[in-house]
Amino acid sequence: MSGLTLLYTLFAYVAIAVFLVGFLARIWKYATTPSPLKIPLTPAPVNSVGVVYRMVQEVGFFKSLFYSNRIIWIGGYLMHIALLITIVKHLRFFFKTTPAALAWITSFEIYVGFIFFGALAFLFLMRLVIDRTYYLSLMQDYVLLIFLMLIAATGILTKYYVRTDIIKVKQFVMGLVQFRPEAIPGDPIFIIHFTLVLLLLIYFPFSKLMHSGGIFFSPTRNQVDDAREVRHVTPWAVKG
């Protein structure tokens, strides 16, 4: 086992561990922090089925954003859909026999990487062009966009231009998944791609990317509007 392989195997496990522990710790914190008062944003659904429907609309279609700012919605929605498809299609590296559905997705995903990159670039541009978001943006907003753009760019490179040997990549990834380290492919573009992804995983739980889990815990969206019918109590807040 070469030094590079050892380094990256350890790096990958550390990154995945940090991501898992960090992410779940945040989720644990969100889930256990009490919500003493009913604060759903009305008009809100009056039963939990309605709440599920509302969350599906929010998470699946970004409904609030659509009614708020359609330009950002277009960029953001394209970006997230492309990201989802990209992640799903990368799952084929994790299964020994590629499921038929995954293979079917791979057969038409060819432009998704470009859409992902384009949408990110669009969002980056919008941050600079609109004076309000330019004022708001922090370093980490730009850093994350650039990070994702680099990941997309190196991914596109390995797929279309500077081909990498994906059998080796899969072997390496399967090795990680099965705790049976294999040699990392020595392709520099792939290594950059992989490094960036691991760094992103490490940064994930400490960043605004937690919105992916946090949105499910937003009280204004996930509460049922039944304050008059059902008494809502939280241990610390009930004294009589």
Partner chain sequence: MAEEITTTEEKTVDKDIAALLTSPPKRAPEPTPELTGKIVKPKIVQGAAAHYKPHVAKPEIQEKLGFPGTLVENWQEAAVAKMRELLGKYKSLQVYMDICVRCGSCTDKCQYFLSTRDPKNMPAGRAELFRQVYRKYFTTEGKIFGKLAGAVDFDLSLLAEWYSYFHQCSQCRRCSLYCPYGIDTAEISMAAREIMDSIGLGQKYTNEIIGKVHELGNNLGMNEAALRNAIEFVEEEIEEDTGVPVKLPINEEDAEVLLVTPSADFFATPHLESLVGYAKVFHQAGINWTLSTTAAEAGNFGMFVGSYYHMQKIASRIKQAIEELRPKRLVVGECGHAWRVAYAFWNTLIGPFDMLNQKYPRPQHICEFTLDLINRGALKIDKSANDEFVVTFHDSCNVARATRMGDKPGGQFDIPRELIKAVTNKYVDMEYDTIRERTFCCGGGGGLLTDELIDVRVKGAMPRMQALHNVMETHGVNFMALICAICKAQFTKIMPKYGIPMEVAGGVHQLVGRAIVLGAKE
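Please give the corresponding structure for the form predicted on its own, as opposed to the form predicted together with the partner chain shown earlier.
No partners, no molecules, just the chain.
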């Protein structure tokens, strides 16, 4: 085993461990944080079925963003859809034989990478030109967008311009999955792309990307608007 393969094998396992432990720890924190007040964002559902329907609208279609800013909604929705397809099509590297569904999704990849990069660049530009968004943006917002654009750009390069041996990539990934390390492809662009992805996994639990899990625990969206029907008493207000 070469030194480069050993380095990236250890790097991959560390990145995955940090991501899983960090993500689950943050979810546990969200789930165990008390919500002592009824603060659903009105108009709010009055039963659990309504809450589920509302969350589907928010998670699946970004309803609030659609009504607040449809220009940013277009960029954000395209970016998330392209990201989802990109993640799904990369799952083929974890199977010896690519399932038919993944093979079908992969047929769209000629467009997805460019859409993903374009949507990220659009969102980056919007943060600069829209006064309210510019005022609310932090440095980490710009860094994250640039980080994702670099991942998209290097991925496009490895696919279309500086082609990487996909067979070797799959062998390397399958080796990681089976805990039998295989030689990592030595293409510089692939190394950069893979490094950026691992760094993103490490950064994920400590960044705003945690909104992907945190949205399900937002009290303004996951609470039933029944404050008038059901008295809500905080645990520490109950007399012993």
